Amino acid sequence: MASQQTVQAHRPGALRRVVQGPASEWIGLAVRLGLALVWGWAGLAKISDPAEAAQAVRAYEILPESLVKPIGYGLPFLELALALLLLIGLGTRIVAVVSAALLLTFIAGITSAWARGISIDCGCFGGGGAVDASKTEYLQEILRDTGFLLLAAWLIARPRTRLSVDSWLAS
């Protein structure tokens, strides 16, 4: 009986087998493409109207005015670059680290606006700026970005994915 319990304690669980097994590279592919979709969607939504993106950055009332335009105009290009790199699977771990840092920055900005009582739309997928207090969605935005952060964390921990340039270069 004791030896059977010892065997069961050392046998990996079903979840662990999936996470560490051959399926993990397919899961990584789905995670990588999912995060690429998020960054692509966010970047494309903002790139057509960079002035609006700068207004969204300004609404947080965090950055000095001298940084609002460079960040507002540059952020869509960064998001599209992250999307492209994730799509092809090049530098996956580095891109995931940058993604995580960016998402933590977004979460901190949204939390800061919420804590200071500023009523804004996050501008995460275009738009943004001041809104009526009844139209803020801080909790949903933070939870959504936390979910995206978990995707980035997966790729930081397991950057090896199927159908990636990284795998092709490593072979």
The other form holds:
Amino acid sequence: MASQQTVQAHRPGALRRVVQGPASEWIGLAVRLGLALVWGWAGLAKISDPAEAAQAVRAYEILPESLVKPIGYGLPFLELALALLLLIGLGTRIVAVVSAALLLTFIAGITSAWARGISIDCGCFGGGGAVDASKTEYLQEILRDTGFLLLAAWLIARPRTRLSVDSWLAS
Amino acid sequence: MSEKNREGKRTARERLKAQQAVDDARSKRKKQLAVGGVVLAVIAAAVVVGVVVQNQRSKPDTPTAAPAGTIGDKNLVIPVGAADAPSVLTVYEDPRCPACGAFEREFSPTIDQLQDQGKLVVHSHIVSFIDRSLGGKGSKTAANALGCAQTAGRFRDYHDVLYRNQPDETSDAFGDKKTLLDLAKQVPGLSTPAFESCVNDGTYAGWVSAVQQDFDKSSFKSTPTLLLNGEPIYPKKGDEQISPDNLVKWVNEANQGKKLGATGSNGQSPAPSSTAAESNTPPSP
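Show the same protein again, this time as the form predicted together with its partner chain rather than the form predicted alone.
Next comes the full complex, this chain leading.
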């Protein structure tokens, strides 16, 4: 009801109508599926070669050797779990919060590698490890992850989306 | 209707409404907690299952089958040249790496000569990480084939043939086993049924993975990495650029006053294992 009052008070513009109106749940669906696609792709790309996934983690030179394999082995499955939950729309807000936390961790890791002057591929979608200094793409990787972070932020702000288990549970 | 009555009705309605709101909020909170629990359980289960599954799928650091004559504590290294040569050139190379190809094509006559004079033994680490960044499997299949050639006692010659026919880095021609088997025909005595099945079956796939994992854990990040008696010499040794002449000079300097190793070994490592014996017949003229 409060929102209705705000709407009346502000005489909403087109943008506000899109963001707050019924269309927002459809946008939310697109955002949710988009983020699901990102996590699904990222997870699948890292699964086939465990040694490669471990090396992608090791190359950041942040974690101790004892954590390199557990993180390298577990991370793709975490990403796939997030993809699955987003796909069906269960616990969208919590999943979006976890997604945002993970993306912030990635951005911090890439920034740290960049700042320390080491030359690696982020290993975001498979691959990873040391690369030639001329082949680093830190800025693009950070911008890309920031884009994904915006998707997660939308879902944190507006977790109600169409065709989701959440909305089915709420009805 | 009196004002009072209306008041009373309204308050009753409001009370009911308020009570309903409290109930709704409580059941909503319950639902949220349940959903949150399910979500966290799914995530935790996925991660635990993932770690266990990947642990089982990953190949061990210590290979179960290594090519004949390999050395080092996990048999990851292929030695070429006399074992008692006074200088050791450690090479980390990827069959798909263009810089490795360029190096091999320029330096192999010099290195072969140093080996045959008993001055130098090469310790070759055949790594395979280019498949990771560029996709494909040419590094791994070629590394396996090199292991097969080592078992057959034909490593040095096959190694040279591969680098002389190295495809463009982005091409995965070495990923096609037929290409590797065709190239083997250029090495006298190598094209045997034993070698073919070794290449086709990926006999040393576990060894290839172990060599790569060893490289992953090393401080070296690129190929070729070249160490002469432990000191980096590629692309420079100190201030001196590497060149065939400088390499000979550096080896001779390092060897001063030292006894040379066995000469004329032709760089071919002996293949001591019995499985390799039948394919170890001398090349036909």
